[in-house]
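Form predicted in complex with its partner chain, single chain, as structure tokens, below.
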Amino acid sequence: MAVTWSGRWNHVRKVTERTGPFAHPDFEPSTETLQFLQEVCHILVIGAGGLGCELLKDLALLGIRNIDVIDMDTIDVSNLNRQFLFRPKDVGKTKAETAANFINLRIPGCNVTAHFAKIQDFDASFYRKFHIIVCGLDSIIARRWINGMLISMLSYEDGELDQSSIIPMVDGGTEGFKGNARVILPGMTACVDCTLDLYPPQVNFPLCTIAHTPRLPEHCIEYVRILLWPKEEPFGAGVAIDGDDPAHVSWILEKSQERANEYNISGITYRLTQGVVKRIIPAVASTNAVIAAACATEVFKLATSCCQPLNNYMNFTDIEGVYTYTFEAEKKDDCVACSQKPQNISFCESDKLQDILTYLLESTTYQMKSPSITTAINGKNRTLYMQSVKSIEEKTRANLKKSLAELELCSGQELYVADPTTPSSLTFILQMGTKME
């Protein structure tokens, strides 16, 4: 069914049917470009939240019709101040489906397919279907995972990267009035893991401060969340804190207030309590609009070649005036995700397995979340430590306290590490002797 009307694509056609001095060298102005966007081009949008809603609208209005969207969330009241495809009546429905339905209704001919799922529910055969993947995520782990997935899908012939195996990834992120947009050509340009140091590490208050020397209202709230809740189990045994349940937040608020009073600390409010408990990141419509628009423009450039793509990272902030900073993030020669080089890690024989684990968690290069470590000794696979399966965790926990010598690990030993930040396990080569700093 032809769904169009006179003049509909006039704006887009100006740049797809005419060339200019700043177009990509491969660009051929033609009516076929728009046809490609409409009929062939298949884009995956990851996330149907603040950025995702904008991205779907942006891509659809540039003429892209075949779009898939993945989101594992349902709609919350607090989304309505920016996720403009959702209405009060939609609260509780799935974001992916609600957003897809809205776009398909509003933009004739557009065909958005919704997946109420996690990105980890799909494998390479799914991701291979797309020409470009664009992410509007609030999780670094998820970003790293999809980044790793796209890298795992690259094929090399005689060490040469097969260009046709590259699926470009456009990634956006926002926090309050700040945001960034970037273009990643997996295997060719800096990937998410190449630039891990651009993400600030999460700040946690030391446990001793929370337990013994609270000074800020946040310390009191963390005390209740981390120490008091598991002890008192106010809503029954094993009931975890639900930051969206007013009864839960009110209980934490009340107990935090008590603790604050005890120490003469002021400033406990409901908003602060919920903010600490849920680790809320402020968000506003305007920043999401800006970053999603920049990302969608990059998708358009990559899909049509009508202009050179961003090379390759843009930071944005509009607290004091409006400021953008564009730079080329550098590909790391020994990047854990995209360098294809095994990682050397150095420890002493007397170091414990726990030391390796801590290193993987805390080093800025790796920033893992819950690594599992296996190895092969005399051709036999051996699990040294695994967190994801409770029974195995219990069985392997004792290994953490053992020294590398006791575990019979020697120099050159390969360790295979699995972690939620990557879809495939990573190989580390153990170097014994010199201690890491």
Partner chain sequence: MAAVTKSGLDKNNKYDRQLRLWGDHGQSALESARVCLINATATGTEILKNLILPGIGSFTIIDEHKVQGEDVGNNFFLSKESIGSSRARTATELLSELNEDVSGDFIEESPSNLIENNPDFFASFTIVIATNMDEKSLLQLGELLWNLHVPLLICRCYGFIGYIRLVVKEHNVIESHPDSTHEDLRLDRPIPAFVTLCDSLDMSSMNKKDHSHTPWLIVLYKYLQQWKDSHGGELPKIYKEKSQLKELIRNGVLKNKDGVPEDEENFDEAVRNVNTALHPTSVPSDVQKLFKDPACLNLTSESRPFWILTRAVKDFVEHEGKGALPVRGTIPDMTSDSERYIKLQSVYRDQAAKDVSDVTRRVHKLLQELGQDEPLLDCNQFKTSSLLHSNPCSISEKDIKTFCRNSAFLRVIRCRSLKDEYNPETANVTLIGQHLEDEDGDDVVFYTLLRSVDKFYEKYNHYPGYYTQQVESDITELKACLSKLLQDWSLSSTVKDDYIHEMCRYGASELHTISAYIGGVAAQEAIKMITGQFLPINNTYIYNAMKQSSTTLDL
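I would like to compare: after the form predicted in complex with its partner chain, may I see the structure of the form predicted on its own?
A lone chain is what you will see next.
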């Protein structure tokens, strides 16, 4: 029996037991709505970091009791300034289990179940258990994977989408003082891959600039990371940089400051150094709180129909004052993830397999991470290149230097591409002609 007291849920009942001008057309005020939230509604939170801690707290205080949380990380000292469910004694423990235990102890009646795992460790049967999935991730790869999983779970009858197979996804993200929240209805609205061009490929500084004409503090840090570290091997031969090791970061900081002084560059700090080394943008607690609150509100609206959900993308920034902007991201008819259509790619017979691989990696449309390519020739499956298995990668590496003609690939050939960004293979149709730009 859950612990409760008089008036505990009055703030929720004011919304669920009376209507208003912004209510969803299907909304019917009822005392049963709160009962649904507390006893039936099952939410999955992916990520127990800066956003995840806020999400767990917000959802629990809204009356949602059955929550699962997935996270593959352990707690580091650097997390404690913003991930408020953790304490110094928790350093080294798993984020998911520690966060779940904190919420269960602090908020009576809550039943948060932790999963110390990767999202890829679970199949469709696991994800089908949930009414809504809310993401507090810092990885585009993970976003694209769970997006692909929810799309793969959709079912169609005579070409019509079965509404009961839709599991809404609420996604939040932050970068410093900027953030966004979005609502994705798989198969109906724009998915993550429909708006992939909003996530441009990571920018790398030219090596010539780093080595000879540094202008930014980041250039000095990259010089030490890329050129000085392997040359001086400050912590022993073959020791890789650990962005969470204060000794490593301090050494890079010191050497970066020395180089910056040579070129009259200022602005190098420990936080910036660690951010460049780990390829991260420092997180801000207040931004996490705002975006998590927006996401939790959308979950509440979807679960109760008390109000129309966000349609469908909201940007937030408080760099100079507070500014928000909401717009509808449009669903792409030829989206690689949700259109259910094979993708056409154009190359010449003289192009190498490496050219296709590079295109899949660098194209803003696909932004793959480590694609593996297979095909069927004369009715037989053939692996052209596979990165995920070392022995197969070694055997197929030579194919990268071969032309498409040498590999017996022709116009209309279907290429099947597997990548960590998607739970299922994607189909590409090769068109021999002018290479796509």
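Positions refer to the first chain, counted from 1. These figures come from a predicted structure and were not determined experimentally. We call the rigid core the largest set of C-alpha positions that still match within 1.5 Å between the two forms.
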Core superposition between these two forms, C-alpha change of residue 116 at least 2 Å = no
request  = Verify the C-alpha shift of residue 270 between these two forms: is it 2 Å or more after superposing the core?
outcome  = yes
query = For residue 176, is the CA shift between these two forms at least 2 Å following rigid-core superposition?
reply = no
